[in-house]
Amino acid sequence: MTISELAEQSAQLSHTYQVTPEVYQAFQLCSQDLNPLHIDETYAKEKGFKGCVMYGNILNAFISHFIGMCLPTSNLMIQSQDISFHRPVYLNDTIQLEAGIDTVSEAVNIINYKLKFRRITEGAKSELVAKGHVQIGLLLDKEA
């Protein structure tokens, strides 16, 4: 697959994720981040939130899954990614990740995607919780 073919097949994609208790616990175990904002509901409410705020980097993990499992080839590597957080994410939120191509460079086999993370609420309404970018590179076979 060429970078142009990949760009054509992945110009606009989306995938839905759920911030389940298992996702939350696995990320907490991996990160060892025990900040009270993430683990103490009383503390989070005292700070003006409706409950414990989920780790923002869970969204980075969703990017990893999206690139590794949702694109039409596994010959990819994330080269950079960033996220700007706009609203907190809470336990059991349903998050839709939307990706659209920003730029493609055939010279160096990369695609830059713009990302939007939307919380899906009742009535199929959505609200933007974060935006970001991810740059992926297409891996080439090593010549013999």
Contents of the next structure:
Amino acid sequence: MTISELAEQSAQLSHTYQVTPEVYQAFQLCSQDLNPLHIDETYAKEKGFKGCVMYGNILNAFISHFIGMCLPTSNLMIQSQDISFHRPVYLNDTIQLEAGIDTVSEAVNIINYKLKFRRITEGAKSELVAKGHVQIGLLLDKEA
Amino acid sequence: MEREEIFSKLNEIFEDVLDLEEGANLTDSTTANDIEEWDSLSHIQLIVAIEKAFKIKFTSLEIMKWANVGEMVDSMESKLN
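Starting from the form predicted on its own, produce the coordinates for the form predicted in complex with its partner chain.
Once more the chain from above appears, this time first in line as the rest of the complex follows.
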């Protein structure tokens, strides 16, 4: 698959994720981040949140899954990503990751996707919780 | 676009992408060996940023032939004029 073909086939994609207790605990184990904002409900409420705030970088892990598992080829790698957090994410939130193409360069075989994370709540308008970019490079076979 | 103007804009892009505090000071003979921050990944970022800023597109063959910044600017001049 060429970078142009990948761009055509991935012009607008989305995938839905759930911030389950398993996801939260796995990220906590991996990061060892025990900041009270993430683990102490009373503390989080005192600071104005409605409960423990989920680790923002869980969304980065969702990007990893999205790129590694949802694109039409596995011959790629993430070269860079950035994300800005606009609203807190809570346990059991359903998050829809939407990706659209920002830049394609055939010269260096990359696509930069623009990302939006929306909280999906039944019967309510979706809310933008984070946005960012991820740049992937197409992996080419090593010349013999 | 004049060569001097291309160099001026290119210096800004290099400074921004490579996060150079003391300026890029690019000349025709500058190569990746002269700038520590210019590695293979930042090379990709530079190409993407240059394509975007100048609204031009390179080919992979074209960029593989460049031996220095001067040759990159030669390519850019031919596309911009």
